[in-house]
Amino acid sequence: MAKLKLAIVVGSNRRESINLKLAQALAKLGSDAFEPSFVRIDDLPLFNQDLEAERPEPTLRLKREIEAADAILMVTPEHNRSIPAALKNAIDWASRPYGKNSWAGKAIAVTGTSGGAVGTAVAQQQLRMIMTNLAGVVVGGQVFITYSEGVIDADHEIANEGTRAFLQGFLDNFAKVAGKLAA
């Protein structure tokens, strides 16, 4: 069976983001089922409907990458009990112009990590609601990963066996659903 094209959108634009580290580990862990690519969002201009007539190239690239994917993995931190501005901006650009929503019909999985016990719970809940509203097919329940030093090693491997098995199950279920949608 051919691998599914997986677009990975990391909600943080921080260079040393723990969510980027988690996304890299998930890309590696899911490599049997997915052909991953990371979607750049840090160069997008702030969404402005006035720019839709002559869209900036980074926004066109974003739409092409989302549309080319069979599935979308969104890995996000939580900023002030919400999703980060950079992620919301990317969501808005890819959903426009009206009637040309690139998220529609895509299998979407949502996760994230933080150093706190409740992780990215509120951001994930809001993100799931937004993506469902944009006609994305949000797969699975909320997946909270409490980040601590050493949970992901330098080779992008999940160091803890239990966490790795949990995340493998998450990715296997996502691949199963995404494969059915892509077929």
Ligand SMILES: Cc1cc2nc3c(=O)[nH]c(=O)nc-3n(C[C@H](O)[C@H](O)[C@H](O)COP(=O)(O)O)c2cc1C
Contents of the next structure:
Amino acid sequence: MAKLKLAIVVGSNRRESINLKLAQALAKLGSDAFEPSFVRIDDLPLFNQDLEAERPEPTLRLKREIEAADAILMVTPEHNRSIPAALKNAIDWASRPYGKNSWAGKAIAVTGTSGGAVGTAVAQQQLRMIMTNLAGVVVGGQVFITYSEGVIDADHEIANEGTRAFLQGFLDNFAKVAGKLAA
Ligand SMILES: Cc1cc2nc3c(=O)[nH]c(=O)nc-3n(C[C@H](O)[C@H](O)[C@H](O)COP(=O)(O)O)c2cc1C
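Right, the form predicted alone is done; let's see the coordinates for the form predicted in complex with the named molecule.
Shown next: the complete complex, the earlier chain at its head.
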């Protein structure tokens, strides 16, 4: 079976982002089923409806990348018990213009990591609600990864066997649902 095109959106614009590290590990772990690519969000202007008449190129690129994907994996930090502004900005840009929402009908999975035990749980719940409201097909599964040094090694491998198996199960289920939707 052909691999599913997976667009990975990391909700952080930080160079040393731990969510980027988790996303890289997931891209590697899911490479049997998915052909992953990373969606850039750090060069998007702050959303302003005045810019919609002549949309800046990075916002058009974002829409093209989302629309070309069979499935979307969102890996996000939690900022003040919500999603980071950078991620919301990207979601808003790709949802526009009215009637041309790029998220509609896409298989979407959500995860994230922080240093806290249930860090990102609240952000993930909010993100699921936002993406469902945008007519995305949000695939279930609760994956909260508590990040500490050594959880993910320099080769993007998840060190702990149990964590790796758990994440493999999450990705396998996502691939199964996304594959059905793409068919
Ligand atoms: C503005 C701000 C708010 C934060 N709020 C939370 C929070 O609500 N929950 C949490 O677990 N961590 C919170 N953190 C800590 C982040 O989990 C931590 O900065 C993490 O490294 C962010 O992920 P990143 O490395 O992928 O950017 C916050 C950090 C910032 C900068």
